[in-house]
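Shown here is one chain on its own, the form predicted on its own, set out as structure tokens.
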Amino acid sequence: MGRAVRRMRGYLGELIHRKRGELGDDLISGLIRASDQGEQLSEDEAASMAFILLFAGFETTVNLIGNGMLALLRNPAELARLRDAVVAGDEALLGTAVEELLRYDGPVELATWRFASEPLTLGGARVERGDPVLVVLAAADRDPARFAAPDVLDLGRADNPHLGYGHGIHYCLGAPLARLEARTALATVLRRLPDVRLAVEPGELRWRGGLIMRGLRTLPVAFTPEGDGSSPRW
């Protein structure tokens, strides 16, 4: 993992290096922008700052999508409920959809490390001063002592104080612009796509693997297109 972030960051600064000298209409051109009007970001803030877009900005919802979509199709009741209720221009369910969908299946397993600024015991386990905590939020988002009939997809819930977006200090600030990226793509899926429904069995789905991101590598659906009597395209 190290090998690869610290890959990444050469690739990103050789990126902008490069972009200097052609300046487009792109997010990475805006940062050099940015630089040269007096904000003061050295190369080195800049590819830090495009990586964590790449990480928190596009990841998380591409999982978030994938991941919801999943849940939808494996519990048809409710794939009807929410395909009705956005054809009927229901927009208070489509809200509450993508929260339970964030506290079903979110993309983001575990919170950034913490470390123990002092010793104490937590959950019956000794923790001493500097040890990594991490904290398990897909675990949380199913307590039973918080959420009734966790294991079960209810889009209308509407107690459901999750962590997909973290809590406090470290609540996402992109939250509103993911929530809005969920509710339009999944609209616009299901008003386009009325009869999509998974490809393939779900066991044979294949999942990424990571230390804090969960997300599919493909979710391959059938749908037959509108307005056409063919057979179902996948």
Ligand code: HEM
The other form holds:
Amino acid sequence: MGRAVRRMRGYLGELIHRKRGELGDDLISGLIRASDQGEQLSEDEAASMAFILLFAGFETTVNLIGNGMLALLRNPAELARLRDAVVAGDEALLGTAVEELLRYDGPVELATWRFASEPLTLGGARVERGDPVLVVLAAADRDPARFAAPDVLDLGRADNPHLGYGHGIHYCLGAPLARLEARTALATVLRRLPDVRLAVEPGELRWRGGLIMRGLRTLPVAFTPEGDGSSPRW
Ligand code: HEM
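Could you please show the structure of the form predicted in complex with protoporphyrin IX containing FE, as a counterpart to the form predicted on its own just displayed?
Now the complete complex, all chains and molecules, led by this one.
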């Protein structure tokens, strides 16, 4: 992992260097412009920012779509409910569905490390100044004290203050983009692949290792192609 991170940082460093000579209308150029204005981002900080945007913005959304699709495939009544709504153009259910899929099996299981700036008691546990605190977002999102029937997937769940995007000052920067991507992907799959179904037994599914991110290695599905199947319409 260390080697891969260093290579990625090297790549982004070179990219930023190259872009510096030909600024355009893209995100990295925007970061460089910001760093050129004195006290804002240094080149190193711009590389770090590009890195986190890429990682935080890609892996997360991919896994929300994968985990969300799996949750739907394993809850056929909810899948049918969402497909009917999508076909009928009911955007409201799509909105609550994406939030529920985030709560039910979101891609980010843990928040990043926090360190107590002063002593406190949290959920009955004593935390001293400087102690690390790791919040398990996935557990909070199944908290029976907060959610009615927490282990049930209810795409229309109205009272759903989940922590899938974190909380407070570090609340996810990309939440609106992630919501849009998940809505678009799920609605498109349900519309275009009416009989999509799991192609393996759930027990055969393999999850990627890692502490923070929860996602599948692959999600094998079967479906009947439209028409004669020779020219899929995408
Ligand atoms: C389903 C998709 C996503 C999920 C579940 C998700 C989840 C989260 C969570 C839980 C945090 C807070 C971490 C903490 O407090 O320790 C966070 C922060 C962040 N996310 Fe996302 N994220 C998603 C998509 C995105 C996208 C698409 C982008 C960018 C395009 C993005 C960029 C960021 C950034 C930059 C932060 C750090 C914000 C800060 O520290 O102030 N995320 N995300």
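Residue numbers count along the first chain shown, from 1. Basically, rigid core = biggest C-alpha set you can superpose within 1.5 Å across the two forms. Computed from a predicted structure; not experimentally measured.
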| property | result |
| --- | --- |
| Shift of L219 between the two forms at or above 2 Å (CA, core fit) | no |
| CA of D26, rigid core aligned, shift of 2 Å or more between the two forms | yes |
| Large Cα shift (2 Å or above) at A178 between the two forms, core-fitted | no |
